[in-house]
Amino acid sequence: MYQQVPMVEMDGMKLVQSRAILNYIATKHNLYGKDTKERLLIDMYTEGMVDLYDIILHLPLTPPDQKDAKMAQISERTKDRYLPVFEKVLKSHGQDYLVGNKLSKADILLVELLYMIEEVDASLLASFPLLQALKTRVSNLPNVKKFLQPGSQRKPLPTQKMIEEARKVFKF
């Protein structure tokens, strides 16, 4: 559609737009909510999310002299804004997932988000117990498992020398 990837083919269609994907594979498989309240729950939750995942993400772009401040804003907002909101969540309701009580496509996104978060800084998620069990919850799950096995196709942020070759490669 957009000559872009991310593209799956599925189901007879080609599917492009990362959230778009990963919306029709939640709702094909029940894990988009029940209903449009925790839909709109779900998008918001991923939402949020994704405005950490973003700065996580570029941190391996952070040219070394700004890389402490990158580090400190990383910490604080994840210490600060995004995981206090959905340990508050998982406290309020008491229930073993954000949404609903049922697996949803939220819950499989932050626990990826943690494993980032943990992957920048572990001692980031020692405030969160809820959110440290919801990791393990999920991350137990028989299929998740079996991805986050060595070797999986799951990818670590880059490395410095991902970067360098990436650099020479796109010429940025």
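Take the two forms, superpose them, and find the largest set of C-alpha atoms that agree within 1.5 Å; that set is the rigid core. Since the structure is predicted, the reported quantities are computational estimates derived from the model, not experimental observations. Positions refer to the first chain, counted from 1. Compared with the form predicted in complex with the partner chain:
With the core held fixed between these two forms, I163 has its Cα displaced by at least 2 Å.
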Second form
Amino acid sequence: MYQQVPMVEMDGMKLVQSRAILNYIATKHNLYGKDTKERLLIDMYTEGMVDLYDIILHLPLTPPDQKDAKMAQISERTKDRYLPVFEKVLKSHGQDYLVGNKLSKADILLVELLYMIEEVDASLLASFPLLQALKTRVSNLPNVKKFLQPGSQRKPLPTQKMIEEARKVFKF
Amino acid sequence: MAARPRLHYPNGRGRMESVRWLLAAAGVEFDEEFLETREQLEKLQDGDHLLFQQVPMVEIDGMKLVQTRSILHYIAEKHQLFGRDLKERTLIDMYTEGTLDLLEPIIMHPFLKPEYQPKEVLHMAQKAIVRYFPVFEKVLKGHGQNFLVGNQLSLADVILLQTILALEEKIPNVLASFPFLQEYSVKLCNIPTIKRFLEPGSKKKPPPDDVYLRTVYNVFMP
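Rather than the form predicted alone that you just supplied, could I have the structure of the form predicted in complex with the partner chain?
Entire complex below, previous chain first.
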């Protein structure tokens, strides 16, 4: 639509824009809460996760002389701004999932983010026991477990070579 | 009667302007608490009123909403501006997300170094004319209706109109090659709630000026 990817062909449509794609899939598969209020909470939590995700995603693109400062920012945002919020949510209701006592898009994206954080600096997860428990619990769900195994369609963290190729394709 | 929504943000457009547009289009009266000092922001943060320590924040229906998109989705859904079914909702989502991508550099523009600003205006014009406007022109031409989705006003129309008008402030003839978008935007501007929002004395904020810039630096980057 906008000359960009991601694009997902499904149900006779060509979906673009990550959020729109995720929202469609989540709604279709009952991973978006049962009412407006739950959807709102899922939205707010997810948007916070996307903000942190974006910062970490850009780490490989940071010039070498700025890498330390970037890592410090990631560290601070992760430990002080974002993860405490989700830990507190889980603590407050004591349930297995972030919203409505049921697996949702928010839990899946959080676990993806936690794996990403772990690959950057595992010590950042140390003071968040409930998040670690969520990560384990979600990772053990049959579909997720399969996805985490070698040979699945899950993609690895980008290497320098992959970034160079992407730079050529997308011209940045 | 429910209390009016209360918006927390500096007195200027920024990321809250889309929320103001949407509330106004939906005919919802709202109040504003303008952030002018660092202390005010810290008070909100220390009082645990901001989920991720950031604004925009909107107090509505007994909740404190943050994250612009979440706020927009909530208001849209509440006021029947988010389509009738999943398919319409998805179209509205795709159109809104594209438009927000176009709006983002407009929001950031005043904070660029002055020597980069003119070049960035050209860049925004190019993006609008080459990538985004053709999409919406084609949609409108395709169904011949007055709104992007489902023949009724939605979040997508409000955000697109906001973006068109903001671009026209910098590039007056930005819609020159898009006759359907021209007619569309005139029709939208005549909707009573939107017309009222476009009149002097409304809560619509003027283009960013030095006072706004200084306020933002004081509050967020002292």
